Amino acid sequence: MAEGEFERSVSQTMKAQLALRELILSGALRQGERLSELAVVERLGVSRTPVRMALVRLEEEGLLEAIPSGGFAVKAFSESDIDDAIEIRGALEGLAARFAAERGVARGRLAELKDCLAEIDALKGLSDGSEESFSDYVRLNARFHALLHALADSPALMRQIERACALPFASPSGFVQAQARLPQSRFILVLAQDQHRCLVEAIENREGERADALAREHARLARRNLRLAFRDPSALDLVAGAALIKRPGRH
């Protein structure tokens, strides 16, 4: 294959994979629905190998399951499954924030993190439940995660933290962007941001043990977020890929 059509077939492959993750995540593909090759591509107007290809990248982030008898499905997410991807989540977390301890951050790299913490504790309008300030929490607390994962200096390690966060509910800022409508965002959002410094204190004294528990306790509060959010539908439709989860109650 050429140089210039590989690029052509690989720039394919993404824009049908990210058309189908949006129609995925809103909801516009439901539930159990099957997907066919030749239906998306005629829903996409894209050729056959780039669809094929980005329906199997689709399933490799958990979002589409493979069909014995051929095609695709969109998965569903039990509270129970979401649970699991979070712990999960906390657990590579942990070994990111063990390694930076126990192998030694240099200084610079951490005043980042640290320049992370504060400007996440210069934010206005968190408490009285600002969409603004909390879309701005979203883009702080997924940089300050970023350079969290980071600081391990492990590839590996990147890439296993990379698929446990393709679920856009098992990430670290999943279930935030729903606090701006529940009344208790603000003492999660505190108790949140003193996890980030003790975070940050036990990787900088080296404390590999007591970062590794601070990350998996600290990715535990998407538990908590998950379970106030099923109260309070209208805060469930602000969480990317609502769509996909089984709600109590709902069959």
The other form holds:
There are 2 protein chains.
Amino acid sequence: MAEGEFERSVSQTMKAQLALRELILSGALRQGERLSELAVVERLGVSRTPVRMALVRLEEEGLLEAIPSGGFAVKAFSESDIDDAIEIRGALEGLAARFAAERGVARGRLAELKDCLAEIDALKGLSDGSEESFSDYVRLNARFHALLHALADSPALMRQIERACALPFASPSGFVQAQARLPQSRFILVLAQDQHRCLVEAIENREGERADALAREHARLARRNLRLAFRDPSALDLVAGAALIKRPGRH
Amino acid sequence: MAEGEFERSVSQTMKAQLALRELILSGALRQGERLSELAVVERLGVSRTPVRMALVRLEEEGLLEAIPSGGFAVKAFSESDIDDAIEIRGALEGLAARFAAERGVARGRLAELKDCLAEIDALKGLSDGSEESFSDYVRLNARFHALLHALADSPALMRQIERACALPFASPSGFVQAQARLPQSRFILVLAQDQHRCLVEAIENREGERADALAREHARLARRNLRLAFRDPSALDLVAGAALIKRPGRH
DNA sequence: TTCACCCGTTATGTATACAGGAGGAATACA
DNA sequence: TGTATTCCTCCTGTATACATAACGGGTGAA
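Moving on from the form predicted alone, please list the structure of the form predicted together with a further copy of the same chain.
Entire complex below, previous chain first.
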């Protein structure tokens, strides 16, 4: 399939889902705002049926909530909602790491993980704050976590993890972009990479409990980044879905 | 709303969802079977739109899987899929118990849990195997777990737990019905109730790690019940959704 | 006999029409 | 002026019609 054909070949439902998700995460739709189907139809140029489909899926995804009297509204998240979502991801990634450690994994797959670590180590520009290094880091970090999730070799767990990561600020990549703007959180990158290394080591040594604990603690780095980002609004705006966060200070 | 009006007042989508779920769990639709929308329309008497809605929701629920070329098929689960689903529930309930323990809960809500325990203790007929005692136990056990989930006071976690319990054999009540038929698994009831008590105690004493470990181990009782039920087909048929389980023995 | 291709049937994806109901504005009354 | 009521508008839920793509049967050739 050629690149240019993508927009035409993909289903209208998928198009609506992607476009709506983008509108929600970018903050184009305000939190709590009710989504009129007709308005979305006009905005996206697809008919009501695929729009409805997309709305249902985005509700399951957690970005929308059903209004009792019918229809959907953009969800809003408090700081403790985010904390919990991160903790949930930690618990699930912890379980994945534990599965990998206790059940064992093929040598080749562990090598992939180690390659990923080495590539991150090779990113020398990170501490200089260059933009391209950071986007590389974002990509590699996402890949590391994807490999880790797959390592558990459990479709059910994979499903639940994907669900947990659907909330952008709960995903492993959620706050990484913001870190580029926060000098204080550069240090966290070093911690994160060391945790990555320890995690792989724990899995290799089949230390399930240790792998679990490390994965949980690793997820909690996202909470620290969140705290730092709250102090620096320009960084917070780099977080995907920041518009969904309920902030007491703002009206 | 009067009882009799239920069928008329509820939306067609909900009707279709409930009816389809029942058809799937009861085994009226075979695992792997593709669901033709038109066939469902004829069977349920509602039009394609609500049927499609229900199909999408049941896919998100995990009972159906999307076929790449379009449409949906009834999902099938291997023994290890079920094991994993139970372990995932354990991890999430463990997190809920940990939240409750570490963050503390109001005295009144703990009292509700204790009342529930006392009611289970009061079921004298359990060891005799009387049917009505068992259905009472099923109800009380479900209530205990619902109270426990709510104790964490975390909407995000509640959501994930509900999702995990959507698979009937992963839910806390999944194998309880089957236990009535299995003399060997009666003993498990005693263990379960003791774990319930220890769990409440741990939460009360704010022992987060202990509460977590207990909840996980408690979930694993479901695995033991599954193993026992596999040996006794008449008990396995009492498990909701047993028809979805892939069994190497059966063709 | 087996494989490949073609064509008809059927199912899904999409669009749209219609009905019932919720929500808001305007008006009448206290 | 405040409140209740009524009416109107818009929206959602549902049904159905249409187009396109998939699946299977059948026929032909190797």
